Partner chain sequence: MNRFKTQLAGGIAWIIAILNFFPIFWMLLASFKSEVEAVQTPPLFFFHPTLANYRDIFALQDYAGYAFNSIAISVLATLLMLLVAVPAAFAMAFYPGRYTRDILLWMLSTKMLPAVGVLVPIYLLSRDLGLLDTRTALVIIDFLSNLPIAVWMLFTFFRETPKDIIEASRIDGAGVGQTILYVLLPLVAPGIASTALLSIILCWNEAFWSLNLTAHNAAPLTAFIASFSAPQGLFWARLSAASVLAIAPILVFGWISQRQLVRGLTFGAVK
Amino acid sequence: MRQHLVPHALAGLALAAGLLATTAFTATAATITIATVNNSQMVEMQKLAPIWEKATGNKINWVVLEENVLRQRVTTDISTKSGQFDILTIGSYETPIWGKQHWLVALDDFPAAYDMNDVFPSVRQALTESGHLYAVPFYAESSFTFYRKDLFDKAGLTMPAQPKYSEIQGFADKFTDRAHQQYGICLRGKPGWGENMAYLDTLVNTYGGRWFDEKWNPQLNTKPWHDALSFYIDLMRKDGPPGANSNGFNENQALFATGHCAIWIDATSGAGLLYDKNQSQVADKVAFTAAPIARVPNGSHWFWAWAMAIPTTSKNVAVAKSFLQWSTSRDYIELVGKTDGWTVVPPGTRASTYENPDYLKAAPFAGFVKTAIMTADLNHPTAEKVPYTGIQYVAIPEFQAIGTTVGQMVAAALTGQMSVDEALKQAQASVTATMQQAGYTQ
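Single chain structure for the sequence just listed, the form predicted on its own:
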């Protein structure tokens, strides 16, 4: 830890000790293994974790993985009950499904000092199944549009408060300058149900599409899907960076932070790093607005919570709960703000964060992000009626495989290995077969 941060580290140690002193759990010293994603907020958690280790006498073995690999590893671990991990970083998609399977430890017995009522009710609900909380949120997010205000000002252009995709396309065309490695737009292209499909799902939604009709019949080979995918591929080929099929959230965040993207539509959680002058070359040039819409507003911006859960196979449940209480607490958020700056604190989980004047002063995006999270409607993700919940995913166990397979076909269409028509035809056939085998349709 940096030298000038030592006083804050000591303060964090006191915060950790104070919170842990009120806990109902008696934890003997142990080493726990935590599987997490390599996003910036989790890297920060790993950096600060020695404070908790010193306060409790416990140790952490970190397994930090790229998003797609993390999901594969933790899914395999929990479904086979191999018990490699004591804490899993999962999301609002997996938590209710795995909780229903009794694969996760219920977290209903956190002490009063944790102040569960401070956690936004919609975020708690997304991590709850049958009245039991099965994961605690590390951060929550929606999606919106980042853009380079300096480039817009120089060109005499104004980004609308509610942009349309046709307008985004026009802006991206104007700002693409490949000779200087400046790209009009950066969008996810890396295949995966939580990577390229997270973004593409919102695009399909706002084009009026859906994954399934009310009887669970797949709807991928339809005009809204065709129009959305065609728009995405045309835009990315004309105005996106080279090798876009390898770019997910982290890669595009890095491109934007180093000045290579004029527009980036992605997770609101990316704002903290982009506004951090220690990590972003465009911290004083970035602005934001709502996620774009095409034909309908439904499902144009997503909801997601990265959360931490304890598998029932863990042999260190008490110690794991102790760490979860510390790392998702109000005190932890204060520690991050005082240690590395308020722009990089985990967003979207606690009301107290959005009442903190230090955070509100440092993070101009705070109120906008909170509104985006609160207005993302998981129960009405599309203009037409659907039998599922979820905006950028479908909350059924089969979706992880379905979304990954379709994501690979979308990536193949992006790279020109198959046409849009062929990609959607194959996607429709694959999803139809899976749904029939799973008993959703005949």
The other form holds:
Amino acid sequence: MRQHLVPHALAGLALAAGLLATTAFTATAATITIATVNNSQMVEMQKLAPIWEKATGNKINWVVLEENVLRQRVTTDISTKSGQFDILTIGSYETPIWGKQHWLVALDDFPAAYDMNDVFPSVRQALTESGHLYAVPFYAESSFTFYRKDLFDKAGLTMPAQPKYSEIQGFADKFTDRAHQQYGICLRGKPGWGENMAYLDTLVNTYGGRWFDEKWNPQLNTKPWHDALSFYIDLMRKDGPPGANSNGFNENQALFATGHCAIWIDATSGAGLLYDKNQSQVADKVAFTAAPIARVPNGSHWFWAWAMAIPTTSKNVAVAKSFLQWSTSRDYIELVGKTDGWTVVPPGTRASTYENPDYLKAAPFAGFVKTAIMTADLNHPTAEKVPYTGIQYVAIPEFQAIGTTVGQMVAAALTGQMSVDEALKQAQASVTATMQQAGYTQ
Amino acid sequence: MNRFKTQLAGGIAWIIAILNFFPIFWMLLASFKSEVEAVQTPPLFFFHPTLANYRDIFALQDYAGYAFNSIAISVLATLLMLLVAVPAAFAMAFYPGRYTRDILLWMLSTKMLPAVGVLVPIYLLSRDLGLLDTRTALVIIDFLSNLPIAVWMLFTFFRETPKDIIEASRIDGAGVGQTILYVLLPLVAPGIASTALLSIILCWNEAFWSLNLTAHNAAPLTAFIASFSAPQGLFWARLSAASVLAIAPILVFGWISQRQLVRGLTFGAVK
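Now show me the form predicted in complex with the partner chain, since the one above was the form predicted on its own.
Starting with the chain above, the whole complex follows.
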């Protein structure tokens, strides 16, 4: 294995040297600090980063934090101009907001060798504000439907290429067998703007709902919200796992990987692990299809990108840019594929990844992921017009608080602590108050 | 009947001890499982153990650096705390003033403030003083946040020391420093030891300020554990291994010093 890695490491070194030779920035040796999250792609980057360090003479200090802690730390650091970090891992939600505040360095001057046109336009658009690119994508994801093909085959059922929620409900009813801890459907229930609300937003969108009308008036007490929430709660109570209000992405992925879920609607980035025989007990039984639709196709599947940005407080902008050019390049993806396998390459960012036969062979879900990402329209997330962008979030600074508060009310309705009507009534009142305080409405 | 009561008490004590220890035992087991085994339901008690999680951790993170920071911060903050708390408690126990009790209550009341309430001012102060991501910042914060508990504990120990002994030493010509050093400290050594041990444990486990004020240079083991929690993917096994590595030193330290700690706590401050 070690012998096998040596040629790849050497290739990586040559690659890094070649890429850096083309860079427009003259970076002198320095130590940069990168704040990032602990996921498989970032762990992979930490493993391969010594290749870049050796090629450039620079050094990297990694600060790895849990997602919510990272957001808090990075927000504090950047808003107080403390300058502890040179590169930040941020999402497509924060990038335009922070870019607008001039907290991030514009990355419009990357050299031609970086091949910015290879990055999916929808991904570039999500990381752009006022015509400036403020972050480069490390990986991007959408959402789709995972299902157990063996169970469908056994029951003589076929999952449609574009399922409807009514069909999903029928399948989930058939596959639920509580005595054997098999649940027809697994959906997020853990409260939080990035947890249960990420999924529920897509459900509300496809039911024809929206967060705000064109004048920023909250719309949570409307029929689409009521129908969507009622459907979600009925489905989860009947066919979902027990304690679903504690289940987020990780918990549901674990339930699916250990054979307890027949259907799971969640992030496309979950596919890599489910297809990995070392980590999934259903690797040869999992199949996928598009995210379901209820009434309208708008916003039925989300878009998210983890990206890397440079805060304006960084004292090593040139070195940081040099690292970003290396770690988000086409060649880096190639290096990961050759070193550790094609199922673990950062997905969803570059067209060239989806033209690579090795990747297409190792990742049967690749085409679906590409289509889902390409068709996720951040600018038209709902059937009716809205003043915001974002599918499973609203790209305004207040949304983290709003989304989490509403998420708690949805979780309360799921556990039966309040009715759907009460939850939406309280949610509407809370969001209205926040929007008034923030000056969006009077 | 008495024998029955003793056996019952012993049984209850065992149940409580097992309930307390079980999460640590489960964490230890999970650290030797694969990620899928760690999330398996029903949970697995028998499996093929692997050291892969420990190997990955040592490959990814500088464990020794984090451990050094934890040791340095805990020891320095405790020494600083003793340096201030011993004279303070001495003065309050043997020379109480009109407002001594009020001062003691006020000191304790500072522990009732949620740490997050002062996050912004402390963060800005640290930034302006150039103390972000330094061990100095954490030593000062740990020292100050544990000081009220230490003063209270030492005050209670000192108060139980006969005042006549202190007065006799003063009559014999000993100064305040000599009285504390040669008369008082030998008498209350178990109490001081248990206060110091408790302070070290509290400093070791402190996570809020470590996560908010450090980045790389001064990050202790609590930040090390936090770095293995993930937003996506399975991570319980590796997180368990990181937790085992983080608590192992303080667990061994507590095991070795448990007699002193229990003696100090049960016969001194909280009896």
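Positions refer to the first chain, counted from 1. Treat the numbers as computed from the prediction; the structure is a model and nothing was measured. Just so we're on the same page, rigid core means the largest C-alpha set that superposes within 1.5 Å between forms.
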Rigid hinge motion between these two forms - rotation in whole degrees: 16
In Å, the rigid core superposition gives a C-alpha shift for T56 between these two forms of 8.0
